[in-house]
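Read the single chain below, which is given as structure tokens and is the form predicted alone.
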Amino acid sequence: MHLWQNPKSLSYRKLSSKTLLPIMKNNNDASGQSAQNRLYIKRGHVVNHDGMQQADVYIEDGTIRYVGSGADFVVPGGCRTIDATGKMLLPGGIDPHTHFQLEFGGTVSVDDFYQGTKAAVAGGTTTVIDFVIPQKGESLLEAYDTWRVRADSKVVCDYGLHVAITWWSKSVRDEMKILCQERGVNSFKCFMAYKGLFQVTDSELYEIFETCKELGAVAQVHAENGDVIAKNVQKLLEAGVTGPEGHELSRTEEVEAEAVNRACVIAHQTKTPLYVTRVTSKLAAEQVSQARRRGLLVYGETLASSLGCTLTNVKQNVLPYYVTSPPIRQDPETPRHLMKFLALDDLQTTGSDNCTFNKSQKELGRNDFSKIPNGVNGVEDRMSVVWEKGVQTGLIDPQRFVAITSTNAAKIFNLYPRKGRIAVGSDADILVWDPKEVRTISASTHHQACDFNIFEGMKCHGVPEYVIVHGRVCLENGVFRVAEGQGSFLETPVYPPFVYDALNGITDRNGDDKSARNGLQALDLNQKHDVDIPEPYALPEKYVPGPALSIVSGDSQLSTPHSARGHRPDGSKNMQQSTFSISEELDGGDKRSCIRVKNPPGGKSSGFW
């Protein structure tokens, strides 16, 4: 039976009678097509994070049931067929990271869920993992009701929960167990920062580090010191820096990465896996690498957000809407750096942190940048900023795109193969992805509630000409064919596999914390999923989307026996040790060409002081 095959997860589990609800929704969408059709795709190249290679898919009863070459497959009569020649087959994206419909700064995010989630299928994320945020002081489980009341009746795809924890106490700690147990949460997010309204202490974070630990769970953080913050932002103001440029100011570069060494050290006492999100410096990203680096097991997440945009050449009247927490950062290198640190594994995913407000309600905060309601967009745009700025520079191939969009996440939160694989047997969560063609984003056209898109006129390659949820083909050259509750819960079950097969690497080793790293890298070979695993393919030649990069290091401490750069996670292709080039496809020589990368380097940001 494969983990998502839990007869127990068709029913919607010791929830209050108020907020009953049915998981099982109805299979017809807008366009009337059902659940039950017949989907062929054919001459694709499938697109894995361990492999790629030519082959046809077919679909049945929102299910992969054969990935192939097509010369063993008789297409049964009544079947839709899918020409996807000189195109990719990619699994949908992932996005662990937004917040739909979220009450924040006297004001409520404008994308619910119905809209966020027909924004994420336009862009081709077929996933998301929401967070529930309660108020400090109140249950998490009636919390955790009050977002599946909200959620399940709107999506129009698949979703999953996190859930943060604003306050501790014992009945936080009981709460914790039932949500694991009973509500198929298996991730609890800590706040470091704002203070006074979510943040919790040290000592209240080692405890529940120890209790996910327990748990089965994967602790989770948003890292910034938020005493200095606090502190920061009542010296800016008393020297009269009310305007927006105040809020970076207040939270710079060391501040987030004081707190993200802090939650290793934390977790590491603890021996509880660690998920760090939204990762917006380069010193913050250095953290997690070296926390990496000396076995410690922690995954980082960047954004859209930092990968696409910069504070540097943003107009002072329009910098509001830019606010989120940690900022978008001014130096114009930072997105290169993060995105290096995606390549060679020292960081894993990428979300959107999707939270959006329209330009009214950033004006709350004008007098005073304290007050701006922190968030952007990006749940839309996401996967073609990451592809823009990752496989059509050249600092990553089209597989390490998949594992940063989709795979590692779907890992990570126990969802894989499930989702974030075309497999027999995985989701039929399929991108038929155009990888040379061109949009231009822009708050005119894109589907979310918000008047205004922080990616304002940036061009990106890679567009998802079909968006294929559960089997239905949700997007169509543009045309949407969705509804409201047409997308279910998703449980993520508690000790995945991936993260806690290396934690017991170290137990195992009594101890020995740099083994965390082998244990981690051998998981995925060993361990069977019951799927096919397609041989790999070489990039053809009309794939070629903008100049190669092979990535290789000679910094012999990235060689090491325990370091992450020996292999990846899942234990595909080294890419520091790789010859990856795309334009070796091209022209056939026997030269490879590359350029030498060293560790990102490092940059500290400069204080109003």
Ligand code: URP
Contents of the next structure:
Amino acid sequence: MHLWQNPKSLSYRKLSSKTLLPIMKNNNDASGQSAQNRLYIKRGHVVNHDGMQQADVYIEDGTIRYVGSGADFVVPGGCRTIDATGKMLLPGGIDPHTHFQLEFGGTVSVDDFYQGTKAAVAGGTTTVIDFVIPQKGESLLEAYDTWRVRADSKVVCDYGLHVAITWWSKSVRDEMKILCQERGVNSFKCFMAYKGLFQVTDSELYEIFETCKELGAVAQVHAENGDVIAKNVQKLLEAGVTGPEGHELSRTEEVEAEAVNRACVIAHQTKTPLYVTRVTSKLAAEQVSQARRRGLLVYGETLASSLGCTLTNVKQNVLPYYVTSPPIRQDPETPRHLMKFLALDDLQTTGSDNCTFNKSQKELGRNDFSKIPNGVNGVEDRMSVVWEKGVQTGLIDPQRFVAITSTNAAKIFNLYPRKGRIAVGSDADILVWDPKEVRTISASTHHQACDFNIFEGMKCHGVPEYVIVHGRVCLENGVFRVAEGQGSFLETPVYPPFVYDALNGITDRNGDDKSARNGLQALDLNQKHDVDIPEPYALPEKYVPGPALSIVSGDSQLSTPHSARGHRPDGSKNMQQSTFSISEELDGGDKRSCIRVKNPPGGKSSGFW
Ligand code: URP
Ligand code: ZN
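Write the structure block of the form predicted in complex with N-(aminocarbonyl)-beta-alanine for the protein whose form predicted alone appears above.
Starting with the chain above, the whole complex follows.
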């Protein structure tokens, strides 16, 4: 029984910024589990972006009800207990970038909302945000309804929706408002590439950004210079370069970085917060970093594919399977550089941009690389790949891992602290994470629909032993149980405080230019900045450790951008002071006492709402 099964039956009510769309669902699912289930997880090592503690966690009705030592808690009779000794408890991952069942390049991506969210959960991701992508001229609301119908009866975890703006008119502007006020959407993406298909012009970008700001929405860009790419493609094909190597040749780092900078400039001119999706190169990441240091409110996302792969050793015959845009890069240093940007809060989130096509579909571009359907896998493996390339290499610690795999996305898209945190009142989306366990990624064992895996053969430390989705144990001891449709649509309310309080100050949501952030948005764009990338655990001098940024303060000092005033951003570590080691964390109780918990997640007994 799903409210959204038939598009004609869709009915909506006006939303306040805090209310949720009605979800008429039966709490019992086909896996035989019930949201009434009570679950007690004992002796886990709870990791949030801002602290770690040894704690027990009690879950009831899909919500976390208790986090603490257990000394002050009586476990209800008949309650199931999981012993998490030696394991970490992490917030379920949030993948802010997926494309399930997307019509693209004359075909449809093979992971639909069932297969895609199933794969997500298998890998430890318990929330995804997909993109509604209307065709040029199509109503945004109709496209949104299409996505809801595709998704609602299939998802096995909660999901939200961004909406792409692929054309521009007054009706599009009006529909953006309806989407924000009545449909639970708070973010819009513009493509600066895919000329003739999705690409919008700079003047359209300007107006779309302004509209986002008026609505309290998050403006996003896919940043590549589509005009230059179109010319490059034409030249390469004319020169006889028809093979898949032409893809990256036509979309170089410079072509990506130019668009990132242009989007930042337009965001600056319109005083609009900007989220740059899928930053895939060092040059582009530097543009995000520099914009943040100039004081602009810009956030950057990178992807599992760019953190886990380069094209260096990829053989020509499988190269089409790695085609995605902006491309996975040749430069073998790229993954490490991108992880350093994440470590330093120059980038904030990791997604997958999961958009999978089978080998036979990639064949569509056999004689012309520009016809290869763009997209790769990643929704299942993102958590393990980020752990392997980040925590396992020592570039980030588990708290930063949580920040970049769930918390920051939850904050930016206004799902926090319901998602992205283990605390009383949060949804019980929890991973019992074994950092010592190793798994080898393979298409032969993955849960995705596609017949290729770009991470094939990669050994990853960090494996979810249990995956708990809204209180339901979906993965345990390698046994995976999910029910189609057990997830729900997530409303993402406008004016995410993490974004808009930093822009306007908490008392002003009218875009008053006198606010602290708007002052910063007016900083000189030509100011010079040193953006050398430090080695792990050696931060540049300008990173003066300070208090974690408070997002609910009207104090203009605290409303400044993370790095511009030397504040430590939420979840990013002062790695010079870090004493963290995985073995210290997990080997023996004595050593755990050295872990400082700044803000124990279980310290408060009240919920958030
Ligand atoms: O290559 C990709 N990412 N394909 C999906 C469409 C997009 O660009 O987001
Ligand atoms: Zn995408």
